[in-house]
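We begin with a single chain expressed as structure tokens, specifically the form predicted alone.
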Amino acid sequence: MWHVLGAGSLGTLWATRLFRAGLPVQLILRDQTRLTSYLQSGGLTLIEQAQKQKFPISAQTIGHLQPIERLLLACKAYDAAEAVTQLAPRLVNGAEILLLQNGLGSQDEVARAAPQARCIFASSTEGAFRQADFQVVFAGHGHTWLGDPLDLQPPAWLEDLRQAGIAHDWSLDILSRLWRKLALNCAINPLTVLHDCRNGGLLEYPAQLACLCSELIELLNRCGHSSAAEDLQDDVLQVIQATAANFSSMHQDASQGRRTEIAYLLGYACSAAQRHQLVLPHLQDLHARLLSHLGARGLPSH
């Protein structure tokens, strides 16, 4: 059974890719009223190349009392470990959780609070976005890479991934992913959020990339992360490029009045660099004024 909390634009992906796949999926919600609210909708909704389909998948709040052998966590970053640590006592001895969240620190404060739960690192380049409550609009075929840095070898159910269509790859060196991405995400999340643009609009301020770039490589490689560092400044701007179009999700949290994940992107990266006695400038001054921006709209700066 995939047991998956988090009805964001991911865990919905997933949720219904595994369902239509004839495996036995399981949604967790919240509470009472969001499983009312679930019950009324039917169920997800994946739109896929303008096609809507609705799939019944059965629900149950985190209360509930069924043990969960294998867990798919879609949640954002700084609700992951609280939701870990209410589901603690339904996790049986050597259950799975496979971690969807964005950056970096999370999945060490899940470890902690399900220290007997195997926990899987995932990085992806998926897209989809919500279009409406329990509906998601996969927006990109990607590639999600796998991997457990405490235990190589690969788990039986990604046999269940394959069957679902669902594009991946087992990772020897998942942390080296997840650095990259959180690199990516360094030098592309604030400056949108500051300069108020689409990821194309970054494309005017080439230096403030360039030095962003070179600080984030240098801190990859005191981290012991070098392959990650491999031309980050080519990819970043590859990646600006081909999502030109789109809002950042820090801008998109940031512009409609929710909490970011700056403690797991920025914030992560600015702690690294202090723990390696590291000077950054570029980085943490972006940091302060990310963390001021944030403050002068309300919105929490962890």
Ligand code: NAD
Second form
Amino acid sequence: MWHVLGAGSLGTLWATRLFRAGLPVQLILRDQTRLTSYLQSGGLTLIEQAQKQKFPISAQTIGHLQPIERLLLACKAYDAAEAVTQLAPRLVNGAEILLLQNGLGSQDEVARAAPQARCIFASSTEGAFRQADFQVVFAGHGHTWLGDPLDLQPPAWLEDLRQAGIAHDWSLDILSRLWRKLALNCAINPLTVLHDCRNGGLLEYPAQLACLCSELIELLNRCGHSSAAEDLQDDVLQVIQATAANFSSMHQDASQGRRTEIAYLLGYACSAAQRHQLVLPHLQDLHARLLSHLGARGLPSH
Ligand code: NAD
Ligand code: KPL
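Alternate state requested, the form predicted together with ligand NAD (shown: the form predicted alone):
Starting with the chain above, the whole complex follows.
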């Protein structure tokens, strides 16, 4: 049984594809009010190439008593530890939790909240967004890397993902993958918020990008992830060009007054630098400016 917590963008994208492949799926919703509105909607709708398909996936509240053996955690990084703390009494010994959160930091928080479980980290380039409640658009096909820094043995259920058509690979160095994505997000997302521009708009600020990349490379090397530092600046420029017309996820969150995942991206990078006694003035200045920008709009810094 796949228990999927979070009926947002990625939760819906995963739950519907697993269900469509004939695999058993249970959605976990926050409370009875949310469960009632889900049941009224008749299921989760996935919109792919303008085609809508509704899937009547079973759902339960977080307070349900059914034991959980495999949990797909599909909430934001800042909600992950609390959600797992609520679910901890339901997690059997040796349960597996698949963590879809972007950035770093939430994985350790979850592992502390559920010491009886095996945590499998994911880094995904798939893209999805919510069109309406319980309706999600599959906006960008991509790839998902999965891995467990404490146990390199892949889980048997990767076969379920293959059956469900979820493009993935088992990574023997998932932490470096997560660090690389974090570095890309740190170089691009905060600047798009501060300059209020699409990703492509950053091509007007090559010096700022170069300074940030060189500090991020220093940080990655110091943290023992030199493979994640290779050709970082070229990759940043490539991602900017490939996504030039898009607003970054952080820009979308901030401009729509939603909480950002700053603490798990730039905040995490700055704390890591401090832990290693590294002085990275551009990164620290960017963090301070972003915090004050978000604060001025009433958005949290964590
Ligand atoms: P989202 O906000 O669309 O969905 C999160 C869902 O989790 C919401 O429905 C929320 O109500 C639910 N939730 C939170 N706490 C809960 C709780 N205690 N009980 C039940 N439900 C709870 O977020 P998303 O876009 O799916 O992002 C999830 C993670 O995946 C983030 O870390 C994001 O950065 C990452 N990610 C997203 C995408 C994307 O395209 N959306 C791509 C790559 C990575
Ligand atoms: O992941 C991204 C985001 O917007 O969060 C990209 C497109 C890579 C920009 O950092």
